[in-house]
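As structure tokens, one chain now follows by itself in the form predicted on its own.
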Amino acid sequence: MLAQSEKIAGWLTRAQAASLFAEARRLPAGSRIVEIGSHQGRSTVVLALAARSCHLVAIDPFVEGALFGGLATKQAFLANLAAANVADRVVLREAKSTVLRPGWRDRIDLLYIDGKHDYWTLSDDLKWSEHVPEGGIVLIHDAFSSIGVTLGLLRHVLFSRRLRYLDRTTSLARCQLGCPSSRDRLRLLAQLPWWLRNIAIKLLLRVARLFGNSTPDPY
């Protein structure tokens, strides 16, 4: 199934879409899952594919612009889901996920960030979690490969009292809504040199760049 959503663009590894998968196959039928950033729909099908009698709503505003692509980005979107037969499992919604906060009211079952990644944006993205019920999961993309998005993991998350840490597929973040302990606190801390690293090779890479180097990045 994974192979699927490998032929469409983005940014989601194998291990994380495995792990984006196996999180939403263990949802109840009838759950609800909100996905924040879809870009072309990579992680879409992941989730539609393995949570298939759930509830999968994808908001993405599809920006203009060269990094987002606007129109041309959407219409992959859609030609992405039809071809692997699950569009008629997803409801887009076509918005600014910070502008369809405030009037969102339904319980979220799986909350999975992959939104702008400023410190603003994704801080305004955890608020989302206030519809998780205890126990539930958010996924956070990029949370140690982005100085915004690990930033905002280190004031809304390490300082939280209702969102605990639990691990990461590489740079896919896991939190559950409940309690955070020390050891939990402790355990997002020390992920603190690897994200150093990655930022540290992310620069590298953008000056190899402009000598030719098109080696992606490598989380």
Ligand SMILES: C[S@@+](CC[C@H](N)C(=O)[O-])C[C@H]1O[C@@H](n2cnc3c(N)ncnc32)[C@H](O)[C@@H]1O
Contents of the next structure:
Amino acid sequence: MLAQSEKIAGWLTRAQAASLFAEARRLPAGSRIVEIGSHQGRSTVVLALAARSCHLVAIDPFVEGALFGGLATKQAFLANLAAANVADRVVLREAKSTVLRPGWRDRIDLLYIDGKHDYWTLSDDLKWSEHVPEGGIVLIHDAFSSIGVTLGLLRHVLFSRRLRYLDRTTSLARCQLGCPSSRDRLRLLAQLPWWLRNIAIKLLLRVARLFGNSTPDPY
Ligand SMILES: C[S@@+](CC[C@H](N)C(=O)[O-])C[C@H]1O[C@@H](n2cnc3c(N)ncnc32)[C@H](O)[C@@H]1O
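Mind sharing the form predicted in complex with the named molecule? What's above is the form predicted on its own.
Full complex below, order starting with the chain above.
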């Protein structure tokens, strides 16, 4: 089933897709999944195929620009969902997550965060977890390959009293609603050397690009 999503351009790796799929698969019928940052629908299709009897809300303003592609990305998103036969199970909210959040009232059974990767937006996106019940899962992409996302996690998960870090699939972090233990906090801190390594690789690749090297960013 993951083969369907692998035809879609995006950053989600196969292992991360399997992790998303597993979390969505265990939700009971009628659950609600919220995805922040859908791009061309690579992760949206994984979630929709895994949770066939759930409601999936995809949030993306389809920002213009070279990185995310604006209107062309939205059109690709719609076409990719139609090709995967999941268009009728996904409600698209074309807006910034930070704009929608204050008015949101519904319960969220699974939250996937992969929107704007700066510290402030990630900090706001983590507030969507206020709608996730105790024991519910929050997945965060690029948790240890982006400065803004990792700093947001350190500020809002490391010191949280209601969100605990569980584990990661490469840079996809899995958190759970519940009071963290000291071991949960230490487990999050233990990922920092790996994060620093990833940031160093990214910086080296940027420098190498100035000299004509075109190795793609691994994250
Ligand atoms: C890394 S991509 C998402 C990739 C997608 N999850 C996938 O699997 O291919 C980030 C997306 O976040 C969107 N985005 C940027 N700012 C946003 C915001 N404030 N709220 C929600 N989405 C945002 C961008 O338009 C872009 O499509």
